[in-house]
Amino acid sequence: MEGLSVVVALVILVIITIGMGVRIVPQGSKHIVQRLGKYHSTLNPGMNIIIPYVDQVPYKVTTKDIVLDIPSQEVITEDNATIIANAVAYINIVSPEKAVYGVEDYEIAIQNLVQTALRSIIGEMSLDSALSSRDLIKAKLKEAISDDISDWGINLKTVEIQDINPSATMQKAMEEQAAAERQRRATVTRAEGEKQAAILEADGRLEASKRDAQAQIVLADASREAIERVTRAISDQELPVMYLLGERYIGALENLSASDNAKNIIFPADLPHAIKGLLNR
């Protein structure tokens, strides 16, 4: 009896004893193992031994990618710009026992850093370049970072810009800017159009005014061929003038004996006479 109580404590012993001296360790984390309380080693993926009761894992690291966002914050630019920006960093632990024990929260340090040197990056830039050259303040990032971190152990992979965007107020100011200029741009078109209007009715005054001038001339160079004409067939003959001067003599006095006003209408006697008054004969 006495025999099988210690032979199951023993077996109970050997179970608990191999179980904890073997340490199976998944692909993508590392183990780092403190004998008696000082960093021994690290262990890699796959089955590892350690020496039970006297070797410990305080730390299981990840060595996959990790993902820090870094909170946004309001950075303002060389120009005195209020924006607001914020990133994510990929970060990757190289050497695990260097970020467990070079820093107490490796994320918070890596964040704080990222949101500093965002900071004076964006500080030296000017809001119109901070808002278009994204890759540059990547790059800057990413080399101002990279001195910082190596004493702990870690990589930073990439960082990226996710918003840049500029404070509320700013944006206002910067709409109101667009607005202003598209309507000065609206302005200048209507303005431009009123004097071209202008232009093309003057235009049309002139070009009636120098037609009118032609017909004048046209009808004046009429006229005097007329009279020419007239003149030429008459040349020195009295007696047709006469007759067609008498015939609208009379016409004039019929119309005038036909007008309401007109009572008493007196002929000349001498109608051949009257006329030769006319023609101041």
Partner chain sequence: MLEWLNLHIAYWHWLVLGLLLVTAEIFVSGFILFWFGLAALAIGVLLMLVGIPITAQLLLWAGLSVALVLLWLKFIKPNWKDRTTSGMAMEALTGQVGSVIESNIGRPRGRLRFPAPILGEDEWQFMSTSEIAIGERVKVLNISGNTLVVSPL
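Numbering follows the first chain given and starts at 1. Because the structure is predicted, anything quoted here is derived from the model rather than measured. We call the rigid core whatever largest set of C-alpha positions still superposes within 1.5 Å between the two forms. What changes on going to the form predicted on its own:
- Here Leu253 counts as shifted, since its C-alpha moves by at least 2 Å between these two forms after the core is aligned.
- In this overlay on the rigid core, Pro71 has a C-alpha that sits less than 2 Å away from its partner position between these two forms.
- With the core held fixed, Gln214 shows a CA shift of 2 Å or greater between these two forms.
Right, and the form predicted on its own of this protein, after the form predicted in complex with the partner chain?
Nothing else is written out below except the one chain.
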């Protein structure tokens, strides 16, 4: 009975030993093998054989793309404006042994590296440039950290700027600045409109004055022509002239009597003599 127990124990030990010596690595992963505490090899996906009790697998590394969320942080621009920026980085591990032995925690290391580079890049830009140059920031950020993380056996596939916005204080200041600018533009537009209206009004008065002057010249020419024609027609005959002047004289007196200020109108008793007086005869 005791012999049977020993055999069973040995069988179990053999099974356990064989199980420890066979390593199945899933697709998308690689395992790091240490032999007696020292790096020995990297196991690829599939079935692998290691030496039980001597070899150990302390690290299991994924070879799939890793998404690193870079936390938001305050960044000071070149013109001392504060903005809030965060990013996301896509990496994959191409050399697992470098990733696990090259840095204590590669995810935290890359996050800190991206944040530091982001502060440095935006710190050399003005506020307006930082808010409108995401592609430029992305390119500089990728260029700044790619070489550093490649030493850890990690490839930076891309890095994207998620949000880059002014801080709450800056947003309030920008809103006030925008409101002031809109008010200034409204004032300029209103003043420009009033100026154009005044110019148009002056042009209108000038044009009207020119036309009035032309009309007076035309009337004067017409009066002169009329007088010349009347002079030629009546020659030295006094009676038609007296008739015309008398007619206009009476018409003028009628208009005068129709005015609000007129009370009494007295016609001269000797109208022909009065007309002759007008003719100085």
